[in-house]
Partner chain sequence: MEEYELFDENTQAIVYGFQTRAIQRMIDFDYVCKRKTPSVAAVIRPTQTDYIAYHKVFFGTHEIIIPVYKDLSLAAQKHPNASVVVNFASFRSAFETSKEALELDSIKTVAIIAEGIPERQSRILGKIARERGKWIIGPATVGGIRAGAFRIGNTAGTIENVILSKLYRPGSVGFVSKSGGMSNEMNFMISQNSDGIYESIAIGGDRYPGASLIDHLLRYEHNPKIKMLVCLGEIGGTDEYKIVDALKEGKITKPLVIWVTGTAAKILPKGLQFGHAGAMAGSDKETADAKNSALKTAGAIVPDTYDTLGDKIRETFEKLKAEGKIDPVEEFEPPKIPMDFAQAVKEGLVRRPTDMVCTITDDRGDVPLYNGKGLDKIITEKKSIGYIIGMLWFKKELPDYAQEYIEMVIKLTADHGPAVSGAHNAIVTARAGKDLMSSLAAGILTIGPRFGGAISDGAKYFKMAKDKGMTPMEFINYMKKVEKKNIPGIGHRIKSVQNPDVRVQLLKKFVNSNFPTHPYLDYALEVEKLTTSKRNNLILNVDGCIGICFLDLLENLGFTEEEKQDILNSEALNGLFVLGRSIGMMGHIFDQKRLRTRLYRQPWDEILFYRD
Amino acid sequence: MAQKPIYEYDGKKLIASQLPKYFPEFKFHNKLAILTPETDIDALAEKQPWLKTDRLVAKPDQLFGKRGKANLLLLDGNFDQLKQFAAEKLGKTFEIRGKKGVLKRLLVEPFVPHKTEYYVSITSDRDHDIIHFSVEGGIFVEENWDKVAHIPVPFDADIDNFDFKGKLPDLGDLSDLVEKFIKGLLHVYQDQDFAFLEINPFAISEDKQIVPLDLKSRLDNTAYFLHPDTWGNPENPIEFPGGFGQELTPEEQKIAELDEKTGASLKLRIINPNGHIWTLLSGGGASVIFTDTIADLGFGNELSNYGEYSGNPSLEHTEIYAETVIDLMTRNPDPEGKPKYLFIAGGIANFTNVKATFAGIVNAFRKKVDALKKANVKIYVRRGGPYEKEGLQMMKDIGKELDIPIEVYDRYTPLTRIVPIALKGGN
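Output only this chain's structure, taking the form predicted on its own.
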């Protein structure tokens, strides 16, 4: 499962569209607006007149919490106060938990007066989902975690006939309503391939309507093709944003989009674009160990990227991934002609086809051979797994064919050994 967080706006829209199928009593107001630095708020209010008539809440929608404590919350404001709040906050740089970033997005919705705040979340374990519920929601739920009810629900359980009420706190005349809400929410969670869902808090209005106030959620992004009518619509797919302060480069964004289209794992982060050490690593564990080795040997300041291609990616996807890394590392050759190092390494794969993935990398070499030579790139390969003999021979052959320096090692050379071989002359 590949868990990706989504915007609160998108999460609420998805819940609002699906929950009534299982919980017909749910009547969401559907009054949601997004403000960015480019938004003409007056023009937006012409299309959504409730912005001028309702009392309002405005908050950042950029994957970070504690917004009230950071003075980034407008509560029970009017339209003029919203305009002033947006002018003061949007496009400005803030530091949240040690990370600096630009506030680019505000979520606006009606202010809902309420007395009691409830908490509900759904997580998944190996063989069941878990409902977490508390009558003490809001910002202090973590301090009151011992008061949270945890209800495991087997994957094959009949949700509609499952006894939630008997496992929940006594809510008096609200018990039936909350039980129906939780059942409906779990249906949506499973049907739409959520990987995590938290509503903290939700309120119950005087007319017995459940209102989600704050929502966080993650989807299994590899299931997008299963939901062409909702969040996987290819013409208007849901967005998986990066964390606050994490501005993706075009290359990182390209690989992130490629990752969303495959069941394999393709990750790329640029650390130092002017560094001399670049990697094409297979496997999450191997990538961590290999990267740590580079740093431990004193070359961390030269490490250019971090990432992985794993989970048996196709030849085509591996080629695109490799080509992207090669483009980055050869963009600015060292002015003194010092070599750059490309490590193509991984552990002993269980099911990744070494020959097929190496064929993708070899195709990238052929396309970029002139750039590789101009940047004085030295290549070191270490890999094991299905079809490793053919794959490693392919790497030896392409080195001779293109006249580029490639040293090839098999499974009998420890994974991390090629780092000192390359960077310290074998010491």
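We have the form predicted on its own; now please give the form predicted in complex with the partner chain.
There are no partners or other molecules in what follows, just the one chain.
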């Protein structure tokens, strides 16, 4: 959905392939290599001999910045230093902005000596694509944000005849070059449906070549079908990676795979596996609101998962989804025997068959009845929509049949009211 970050490597490749269309003077070195824990660096150097001859830069390519500060940057190294750096860093766990994750990708490029670090980025709002430019780029750009020029360009403006020069700081004999570069970059940004593009910094070499050093970008991934020739090639689509340290647990992975297979939506993220509050929520909007209310009523620290199922998933898929959540919540019963809460909630569905989806959950209850009892799980249900009466009755019946505590509420009880009912003993 919508805006997704891509790897720096992919972003540079995309820019390098497209920018010369509009800015023919742009001659990218095209020397880019990715190292992973599995890479045989010597073998790679056979294919990419520049790794042995050039001075090198190596940095993580996993969607996080400030890599120098994190001591994860090799600057102006040679091949041996690269090997040593890779051996020290790849496959190791690091903590970045409070998140632990494994370093899996290093981007290697030639080291480009430079004096000035320029900043350029493009963002968008409803009516404009906005160029942000500064001659004081690099790691201090945020501190010097007041020196950044912001140039809103109506998104349907004639880029080639748009006056950038008058709006950019005076760059002397580099003015023409930078203006051409920015125009070309904006063309590519629009053509390729970028949603965000930041080159910080880029350098200008002595032979007047523009060299992007660090690049960060997001694509509007809904536009993939417009780009079968570049990043939306169905045979070889561009990767939209998760953020650093966002590796999925096996359960999350299972649900994600199920989600991809069906036209319905099945989402699951584990937030706190030891929490006492678990949810089976239907619908994107309702799941947000329900989760909000748990947090707003002061139980955020007990919330274990976030997720939703919607779009009329099949009975089987609902069953797997419910079973996965129940399995996770009953795996470690509270040592003091405190109850765990399972909220099965959703708004009034448009067309999702409440009875059919509940039948899947009921099947999961049957399979997991012992685990539910052992973990002292209390279940609260609130739902509306097609076949709501039958579905809710089924929930009441299964509670009696299996002798598990289930409280069932219909559309006349507000969506989130079961949160205070369960956790605060009423309102």
